[in-house]
Every structure is written in structure tokens, then in C-alpha cells.
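Here you get one chain, nothing else, as C-alpha cells; it is the form predicted on its own.
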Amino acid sequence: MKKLVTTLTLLVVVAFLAATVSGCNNESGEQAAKGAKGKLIGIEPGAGIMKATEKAIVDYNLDFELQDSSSPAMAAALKEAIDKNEWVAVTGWTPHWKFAAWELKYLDDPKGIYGGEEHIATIVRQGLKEEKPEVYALLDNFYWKPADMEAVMVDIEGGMSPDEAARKWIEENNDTVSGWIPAEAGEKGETTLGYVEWDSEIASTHVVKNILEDMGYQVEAIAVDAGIMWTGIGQGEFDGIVSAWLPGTHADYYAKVEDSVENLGPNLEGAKIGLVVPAYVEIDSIEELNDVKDKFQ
């Protein structure tokens, strides 16, 4: 009888300990889940929109972490979440083909961290006007609308090469393109364009590249990251870029080379950056993110 009591006592103790451990594990799991940060899907580290998002996390006191990736990876993560009807927040900008592909919205930014409306400018090296006046004139005349850029981006996303999509747009918009080409022809030769591998800049740069090639130039379009692009134009390694997001996104880069380049002004107006979510996400402001952070994990 004594042995039976002892055995039963041990069983009760073991069961109690097991329940206690299990409870602790569950509690720890719940606490871990509650303590996990939400995720914001970004692009390349160092980009202006990434710096703005890092500032937004601090200024809005967001319990979120910014995940580095790339423009294509960001779009892929957005697509995967939409396909599963999941909540996702990404660093986004307009123009971009994703706004034509899905119903999206910007989260309101009451603190103005991402700034107001931006433009994309054309920047050329010093001396280009004197050395290659026809190239200079074409770059100075180049100006289009967000819908034009998005048309090229959508075709590229649909499977066309950047050159194929650019040629299609040029052929469909010959009257506009003719207005950019200077009346007086210049001496032909080689010219170089730098650009960042954002969908928007791939589109604009290849349109300009193909127009210059039609004019008789040999054009090298060189894809680099933003810092190298700005250093390159500042040092005269590129003849021009049509990828300058101002006054906010590329402000730090521009400030370093402003005195050694020529700014030809906007080639596209109405650009914007910010945090973008699918339209079905049931919040409208960055300030609301902490309240639903578990949905962004």
C-alpha cells in the first residue's frame, strides 16, 4: 500500500511538472509572438526611400523592422502576399508598374517623413553642351508623363526586354518623340547614360537610349546603384542620367555633386514615395501600424 501511494504521488508530481513546463512554454511562445516586430519590405540599403523609412520607424515609434531587399524582390514579396490575401507593407514609389497590376494605396504620412510630391530630373556632366550639343539638346527636351513611363514598365514586366518595350513606346508616340529631337544634327559618336535598376529608371533610360541610337549614336546604358550613379555623373564618367529623384529621395547624393553637374530640370513630375499596402489592408495611416503589427509578420 505504501508503495502504491508513493507511486501515485510521483505520478501526480510528474503530471504537475509537465503541465507547468507546458504552460511556461505556451506562455513563452505567446510572449515571443507578442514581442515579435512587424516587417516592412524594403529595397536596396542606402536608397533614399530606405533612409526615410528608417526615420519613419523612429519618428512614429514603430515596433517594426525594415527588411533590405531589392526592387524586384520587393515586388515579388508584394505579389506573394496579395496572392494569399495577406497583409504586407512595402517601400513604394510612383510611377511603378505595380500600381497598374494591383489595387494599392499609400499609407497617410501625417508627419511628412516621406516629403511631398517629387520629380525625376535630368542631370548632365559639365561640358556636355559644348562637346555633344545634340545629345545635350535631346536630354534637355526629354519630358514625359507618369502614364507614359508606366506603359513601358508594364510591357517590361509582361516579358518584353527594356529595349523592346522602349521601341514599342517610341513607335506609338512618334509625335511626342519628334518634338524632343533637335532640328540641327550634330556629329555622331559614343555617349553613356547611367541609371539605377529601378523599374521606372530602366524604362526612362532605355527610351532615351533608343532615341539616341535612332539619331545615329552608339549608346552605352550602365546600371549601377544610386551612390555610384551620382559619383559617376559628378566625375563626368556618364554624359547624363534621367534618374534623379528630387528634391527628397536623392537629396544627399545630389548635394555632394551639385556644383560639378548641370541640372536640366524635371523629365517627369508627379512622382511620390512612401509606404504602400494592398487596398484591402484595413488601415490608412502609418500611425496605425503598431495596432496591427501582428498582421505584418
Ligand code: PBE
Given for the second form:
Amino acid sequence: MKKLVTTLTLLVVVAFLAATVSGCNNESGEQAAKGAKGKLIGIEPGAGIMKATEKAIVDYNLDFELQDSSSPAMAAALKEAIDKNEWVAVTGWTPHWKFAAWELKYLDDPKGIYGGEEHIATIVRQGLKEEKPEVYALLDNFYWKPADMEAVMVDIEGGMSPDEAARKWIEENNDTVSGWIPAEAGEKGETTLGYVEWDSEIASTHVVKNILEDMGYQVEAIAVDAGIMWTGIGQGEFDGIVSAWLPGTHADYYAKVEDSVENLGPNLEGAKIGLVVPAYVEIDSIEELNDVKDKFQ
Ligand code: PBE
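Target state, the form predicted together with the named molecule; input state, the form predicted on its own:
Time for the whole complex; same chain goes first.
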């Protein structure tokens, strides 16, 4: 009898210890999961979409961190994840060649942090109209569709240089382009365009650059950071930019220079920014991200 009691006691103690140990394991496992944040793959720090994503992390209370990178590195991370069939979330925008390359979707944004439909505007420095009326008129007339921009981006992604892709688009859309060129020729000279090396802006800026070159101008397309592009146009260091994402994405930048530039209005309508995931990712909204954050590490 005594032996049985001892054995039973031992069993209970062993069972208790086992439960405690496995309980500890679970707990520390959970703690590790709690500690590790999910990650969102970002682009260049100055981009409006980066600021919007920092705000999304706060407003949706996301247990995620945003990683700075570059537009090409973002696309490479997306490709790598898709090749492995893994979940990934990137700061994404339309128009962009990635939507032609893969099946992707925007996560719903019920709080509207990323804004609604955006347009891309052309902004010129003060005095351009008087000093280079022909350049001003061409910039004012430049207006194309998301599918046009995407075609140029797809060619660049396929290996063409930005100038080659722009030339191809200009040749294929000669009638449209001729309609943008002012009838009255001006005195030729130099002109400068500022832009950021986002895929969309590489495409638009090189199209405009090549048209101006065909018109007889020497064009310098100067790649800079977003902040420098905006202060540059505000201070008249560039003649124009075709890369202003409004009303939301570049609202802060625009507000600072609004009074010292001329806004020539949209050159493209139907743009959008947000968090983009492969279509196979099994959530649809930013609000669901925390529930599946371990899939985004
Ligand atoms: N983008 C592309 C830019 C504007 C053009 C969406 C990455 C941005 O977020 O500022």
C-alpha cells in the first residue's frame, strides 16, 4: 500500500513537472511570437507612401515595422516571396509594372490612411511661362493614361533603358505626342526636369525628356530625393517636375511650396497607393494584419 501511494505521488509529481515544463515552453514560445514584429517592405524614406505607412502602423495599432529600402529592392523582395509562395506586404502603388508581372491586391484600408484616388500633377517653376513658353506649353499639354505609363514601365523592367522605352512609346503614340507640341516654335536652349527614381516617375520623366529633345532642347533629367525634388522646384532650380502625387501622397511637400510654384494640373489620373500583397495572401484588410503577423516575418 505504501509503495502504491509513493508510486502515485511520484506519477503526480512527474505529471505536474511535465505540465509545468511544457507550459513554460508554450509561454516562452508565445512570448517570442509576441516580441517579433511583422515586417512591411518599404521603399525610399522620402516617399509619401512611407509617411502614410508609418501613420497606418499607429492608427491601426499594427505590431509591424516598416523597413526602408528602395523601389528596386521592394520589387526584388516581392519577387523572392512570390517565388517561394510566401506572404509578403509591400508599400505599393499604381501605375506600376508589378501588377502586370504578378497577381497582386491592395489590402483594404477602412480608415482611409492611404487616401482615395490620386493624380499625378505637373508642377513648374515661376517664370517658366515667360522664359521658356514652348517648354511650358509642352509640359502643360502632357497628359497620358495609366496604361501608357505602365507600358513604358514594363519595357524598362524588361531590360530597355528608360530612354529606349520612352522613344518606343513616343513612336507608337506619335499622333498623341504631336498634339502636345505647341505650333509656335520657341528659341531653343536647355531645360531641367527634376524627378525621383520611382519606376513610375522614371517612365514619365523620360517620355517628356525625349519629346523636349525632339523639339530641339537639351534636357537634363536630374534624379534626386523626394524632399530635394520639392524644395528644388520651389526654389526654381528645376524648370518642371511631372512627379507630384496629389492630393494626398505629396500633400506635405506641396503645401510648403504651393505659393512659389505653378501647378499645371494632372498629367495622369487614376493613381493609387497602399499596402500590396500577392493575391494568394489570405487576408483582405489592413485590420487583419496583426492576426497573421507571424506570416510576415
Ligand atoms: N510613390 C511613387 C511615390 C510617388 C510616386 C507612390 C512611391 C511616393 O510614395 O511618394
